[in-house]
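Quick heads-up: it's one chain on its own, the form predicted on its own, in structure tokens.
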Amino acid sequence: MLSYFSNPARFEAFARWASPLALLVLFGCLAFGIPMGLYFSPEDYQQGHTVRIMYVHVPAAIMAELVFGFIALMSLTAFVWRHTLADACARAAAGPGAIFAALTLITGSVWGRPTWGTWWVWDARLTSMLILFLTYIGYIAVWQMGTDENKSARLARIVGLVGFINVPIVKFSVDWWNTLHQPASLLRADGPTIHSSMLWPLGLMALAYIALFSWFVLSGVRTSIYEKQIARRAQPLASRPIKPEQMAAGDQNG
């Protein structure tokens, strides 16, 4: 699977239909959603209307979570194979994870303030998500910061493997300190402590997030190609290597 969609020409013919179908999903989950997150599931019976929160905050976090993940699997893919549409995959990837990073921590402390009484405490599961936005703001520099694109590559995928160490440590903080963060009632090995009427529209928010993800990928990396191609073609003449049959060629004619 890997070395077939390593093949830009395949990985571009995938995109091309891929990347509408992503959109199609978002915005289906979105028009279900969305109304039935806001509108028609019930309040929470200690916390109101504030839960609502809940379907922008969680599907993000647990995005955040799996981009960098995801950001890590093809760093470590570009390291050992060699794949240089890993490399653009996973720097595509970078972008849409820290948004929902970032949108993790503003939701989360208006989440909060009415709930904890402050705005922000420095949290375990807090502080671990913290550092991963900033994992995803130096990684992005990263690929920005040199003019050499094999050495920033290669730094990134550095960047992608060590940082992934904190993505555990997000996951599992409420589990290993005492925090006010309350414990994972989503993703638990005895499955989801939340009722069905609040499960099913946060189930289609994260499907959306999801289809959200795949369309920036998908997009990213077509777009990365496309730039390449371009650059090819634009390279001057004399710039470009002889081939061995255009030397031939020449030394006959003269």
Partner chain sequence: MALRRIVRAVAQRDVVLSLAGGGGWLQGIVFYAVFVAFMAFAFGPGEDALRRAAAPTIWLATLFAIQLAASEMFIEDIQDGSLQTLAVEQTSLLGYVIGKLAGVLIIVGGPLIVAAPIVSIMFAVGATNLAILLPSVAMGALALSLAACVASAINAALQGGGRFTAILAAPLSIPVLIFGIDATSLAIESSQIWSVEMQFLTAMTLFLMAIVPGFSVLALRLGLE
The other form holds:
Amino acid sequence: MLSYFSNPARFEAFARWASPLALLVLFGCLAFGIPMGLYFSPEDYQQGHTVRIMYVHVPAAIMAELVFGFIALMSLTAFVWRHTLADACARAAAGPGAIFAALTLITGSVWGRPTWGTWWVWDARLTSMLILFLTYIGYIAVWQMGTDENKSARLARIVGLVGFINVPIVKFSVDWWNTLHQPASLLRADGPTIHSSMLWPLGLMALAYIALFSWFVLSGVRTSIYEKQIARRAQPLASRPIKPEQMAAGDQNG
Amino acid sequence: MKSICSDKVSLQCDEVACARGGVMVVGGVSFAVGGGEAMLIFGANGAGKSSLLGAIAGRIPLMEGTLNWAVNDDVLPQRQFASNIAMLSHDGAIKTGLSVEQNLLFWCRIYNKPRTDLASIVERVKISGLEHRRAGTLSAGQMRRLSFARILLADRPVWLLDEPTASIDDGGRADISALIGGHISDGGLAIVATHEALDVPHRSLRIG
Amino acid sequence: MAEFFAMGGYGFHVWTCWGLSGILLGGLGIARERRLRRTAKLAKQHDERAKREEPNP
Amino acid sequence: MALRRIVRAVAQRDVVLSLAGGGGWLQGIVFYAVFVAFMAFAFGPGEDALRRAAAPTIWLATLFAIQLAASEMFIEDIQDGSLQTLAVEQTSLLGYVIGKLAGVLIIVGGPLIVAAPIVSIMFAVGATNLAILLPSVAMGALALSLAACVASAINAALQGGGRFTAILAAPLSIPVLIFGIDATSLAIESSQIWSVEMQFLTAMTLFLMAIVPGFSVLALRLGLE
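Switch from the form predicted on its own, shown above, to the form predicted together with the partner chain and output its structure.
The complete assembly is shown below, putting the previous chain first.
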């Protein structure tokens, strides 16, 4: 499927109908998801209205993890099949991914203030999300730092892959660390079982986030395709065409 | 000593183009050279001599074209051919904190050569007596001779030399020309990026 | 209405979260869209200039 | 074997270099000593607080000292052309990377491992046999060097001047730190060497050993283009 898109024009044609579709899904979901989340869904018997934070927090958390998986998958694809479009996809996903991770941390923290009585606990989930956020920053730094696009792309593959293999390890180790250091009194696994009246807005918001992410990737890849075109056009100006002298067989001296 | 050149090495380049930082610097280079020949790549500063040499060495990937190294007409992949190459890069691969001898001893171990070779090599590049000096205290010309000693030590059929006579005086240029001449008359192959003529029978490739 | 904004005393928390999510994601969206339009326009300009300069490629 | 020969040559050269000029080995241990002293001042002279701070202090000092040394482990070889030469002339850079790692371990890791028991004495650890914390610290030094190595290789390829080593190495170092501090604490407090934490630390080290050299070679080759 990826080789089908190796032609930028074909990708452009695909994006031309896929982008509006993603936006349609996004706004459709938001049109129902926002009112449902903010108004029509019931408040939780324990958490009260703070449960409404969940509708932006949980999808962001899911996306933060999914997006890194996406980056790793694209890195692997680029690694194995040397597919430059996969690099562009991974690059386009990194910014949104970092924002999803940041939003997860911020909304989680704001939710934690009234619920746990503190802005931050070194809870396993929070901590591993923080490290995931750091990984995103490192990944983005690789793209930002390099002067040569091609080189940055190939280095980013390494960071994407190593970062991804590391995610479960971080998760596991943080779990371990947390259970040793922190009595699990604040967070209970048996929280409120989700009622369908809450599941609907949650699902809609999650779908909206996925649509938004797809649109981010599509537009990011399109931008990088255009940027490549511009660079290619600009290139003959920057370099001088070289015409090596024809080497005659008898061109011996000395 | 020159048993390494009993195998015939050759290089065939077709329409090679290479890039630096995503920008093409050299394009449309075609030539073929073999053992017993020296090829000098001439060009002004920034013409892409080093990039082309880097591409020939397999360090910089080609943008276009093909480049084939062969031993006795068997084409080898670049990585596999690497053990036939001795490379003199722009920076001489010298540790200024180590003595001349320590520098060469390191490369002795890398190339798996006995350290008994050292004395004669130091003599051939005319830096005898400096063995225990710290490389950082050598003059620029002596440094260049020291890095050339490593090429002799490597004892490999293909020499890729980037500006071997940079910051070296007339006498030094003659010495290095003589060493390259000796190498090719032993059946070796030398490709030299240079901005000045060397006194060696050679073919030339002008870029830029 | 005021009751809706108060969110049972948790208005600050709920609106901060939704607001920030909207601002950050919306902001990135707008930035991306603008960048896409700008580069698309630039690419088109380069295309046209190239065509003008070499009428018969 | 060729690989072993190159590993030895590179490690030996780096050790000689650090002893001869610049005093690379001193840099690590001096930083370590300063850091440990500052931590002691930060925690105050109370013995209880100090005792609890012993393992974290040893680990953080080790982490920073290694990262300081490793963030520039490839830069010099790139600048003087040694790495370029090796990359062109050698079929593989694996031996070179392993040699560099061994060099860091000997030059920086070695003194730190020896210093760990001394720090514990200064931090009022009353254990009778302080050598018991050595295995975990040694294992940790290896793991942290590995994490810093791949980060440093990527950083060198980016020509980042050491700026990004810390952020790139952080996600890899955190699990090491988590298991390592626990393993050392347990060793100090209850003389357990082969604790579950130590087993996980070992597993993490093995994991890093499996992935780091290959990815470092890739990054270095990229950087030379």
